[in-house]
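In the block that follows, a single chain appears as structure tokens, in the form predicted on its own.
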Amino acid sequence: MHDFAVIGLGAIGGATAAELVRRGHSVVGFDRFTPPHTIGSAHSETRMIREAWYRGSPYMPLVRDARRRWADLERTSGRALLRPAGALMMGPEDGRVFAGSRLRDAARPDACDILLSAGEVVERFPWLRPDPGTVTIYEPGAAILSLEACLEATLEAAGGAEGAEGAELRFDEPAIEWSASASGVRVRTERGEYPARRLAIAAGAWTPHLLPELSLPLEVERTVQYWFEPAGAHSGVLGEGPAWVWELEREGTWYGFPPSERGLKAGMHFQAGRRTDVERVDREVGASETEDLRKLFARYAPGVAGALRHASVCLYTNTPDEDFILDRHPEHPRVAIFAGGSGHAFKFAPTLGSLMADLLTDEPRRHAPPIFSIDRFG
């Protein structure tokens, strides 16, 4: 029997068991593709990781912890991880990037950040054109996640240095069900059944099928990314950053990333009325999808996207309030859960696995963060 078992060796799942290896643990781990893979929510190349959006919220001292987190698995796996880039975070004052107090305290006289007017934009990077109204605060500290890199280098560590026992990790074999005794858990699949003590469950889109009981208010959004030939005058400074995130006032919260091999990567955070089941998300990019991702670039990045390289769907899990749900199973406490990364989890994962790993062991360690709790819910 295995001390833990895990659901879903994805950014959280995989880190969950990267961290119970290191504690000296014995776990196995069930995944229904072979991550890293296109079909869920890790992938598309990049992520930010970037303080200026959590200043004076839960997730800032968390967003730090993983920065170390990364830091330190790019140095023992050898791989590159990080690459400084800075970040913009941009939008209307009163608009909801900008809600509350957190990012006005961004700009303090001891804070790294700098607060730009829409005019001092287009002075430090000329291939934008925010409307006169537009707010900015430049995180110049802020860098770029190589998420597939970092997929990698996690499922390595939780395999085990090389002449210490790791994770059994068992790949393109889903969990079909799961139970819990006074005893211990045990994991179902088509290939047999498995005993562990205790069970952490990240599966990502595929969480409510593993929940049914629970009735999570979890919503999947279908979103896709976009990869252009990088073009105009600017082509050879864009490479150097920033990324950027840009709330408009009809269109909706715009991201997009420096070039790198693949092209200028582009995409919405959030596109309303994009619901989807995951065993049916519709894998085609519409020729309409991208024209309009293109009307954004040309009001507010006139030149700079080419030709479309490459599109992706990727699948983001959201609650309500779009915060996480990292707590244990409300009805069998050797259980754990994370759900709903809503679109940013991905830059937390090395913590997020740790305080899964908490909770999994009841080490007197870090305790989540009470907006995390299921009860949340009811």
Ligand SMILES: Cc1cc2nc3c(=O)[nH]c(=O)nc-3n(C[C@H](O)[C@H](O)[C@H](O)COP(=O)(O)OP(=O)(O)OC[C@H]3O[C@@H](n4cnc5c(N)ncnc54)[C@H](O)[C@@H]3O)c2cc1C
The other form holds:
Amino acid sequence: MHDFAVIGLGAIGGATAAELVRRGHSVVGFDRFTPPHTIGSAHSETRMIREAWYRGSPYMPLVRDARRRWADLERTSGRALLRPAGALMMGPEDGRVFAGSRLRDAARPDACDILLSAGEVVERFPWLRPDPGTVTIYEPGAAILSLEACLEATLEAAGGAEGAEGAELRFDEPAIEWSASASGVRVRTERGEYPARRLAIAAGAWTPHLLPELSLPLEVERTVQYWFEPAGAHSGVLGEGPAWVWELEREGTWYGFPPSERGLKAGMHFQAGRRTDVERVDREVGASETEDLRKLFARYAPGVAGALRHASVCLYTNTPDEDFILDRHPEHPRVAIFAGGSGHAFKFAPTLGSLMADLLTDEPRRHAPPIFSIDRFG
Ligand SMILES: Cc1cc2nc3c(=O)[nH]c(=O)nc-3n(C[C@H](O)[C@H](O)[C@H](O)COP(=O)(O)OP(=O)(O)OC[C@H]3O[C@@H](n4cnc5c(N)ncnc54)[C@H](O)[C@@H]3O)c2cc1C
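We have the form predicted on its own; now please give the form predicted together with this ligand.
Let's see the whole complex now, leading with the same chain.
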């Protein structure tokens, strides 16, 4: 019997398995596919890691801890995981993106954000055209995570780096059912039944299917990422950064990444009416969706996006308050749950994996913040 079973080896489940292995436990992990795959929430090349959005919130120590852990993994795995690029948080002064990223600790000596007017943005980054009322927080230290490399490095670590005893990672083997009793847990797949002492569930957009008894208020949201040919006079410098998260009064919030070999990646963040179920997601990307994004480029970053190279559907799993769920199952204390990544969990993955491991081992080194509690939904 293994000490721990983990259902879902994506961003958070993979990190949970790796951390349990690092602490010397025996682990069996299951994924319905072979991560990194393109069916859930963790694919498409890049994720931002930035602090500005989290300043003054319980996430701040977590984002700093995660950055340190990603850097450690980069060193031990020998893979390039983090690329400094900087990030702009842009929008109206009273809007969510700017207000959420406000310079709460601007007076502190370690605060390094820069406040820019619309004109100053154009001076520094002449390919961008913010409206006159737009205010921007520029975080030069923000970085880009290479998503697939991060996942591969994490799963390699879980599988047992440098000859250490690793987890038994069972890919393409969905957990059909799990159960828990006073003496342990069991996971059933098409290939067998696996007993363990405790269980972690980190099934991303599939969570409602694995935990129907909890009726968690999770909404799975379809979202599209696009890659365009970098174009125009500035195409040579776009790759240096920064990335942007840009709230617009009418159109919503969009983001863009400095181009990679794959292209200039951009998409919309949170849009009403994209609710779906993981089993019924429309994976086709319509021409009118692409056209909507092209209109944003034409207005706010003209000439930068050339031919469309690729588009890919990805999933958010949102909680109503966009805070994660990281807690014990209310009826089965042997089971720990991570859910509700709400479009921002990837950057925290190694830290969330460690918090999951703390919950599962009853050796709390750090407690998960109360905002992650499952009770908050009543
Ligand atoms: C377009 C987009 C942009 C984003 N940008 C950012 C960003 O810039 N910064 C950031 O921090 N975050 C970002 N995110 C969010 C981040 O990627 C997700 O929050 C994170 O990947 C969630 O991790 P997870 O482990 O919960 O889910 P996943 O990584 O999807 O993993 C869940 C895994 O569970 C497996 N699984 C499900 N059911 C079963 C089962 N029954 N048996 C076995 N395995 C199962 C799945 O196959 C999957 O591999 C973005 C997300 C999207 C979609």
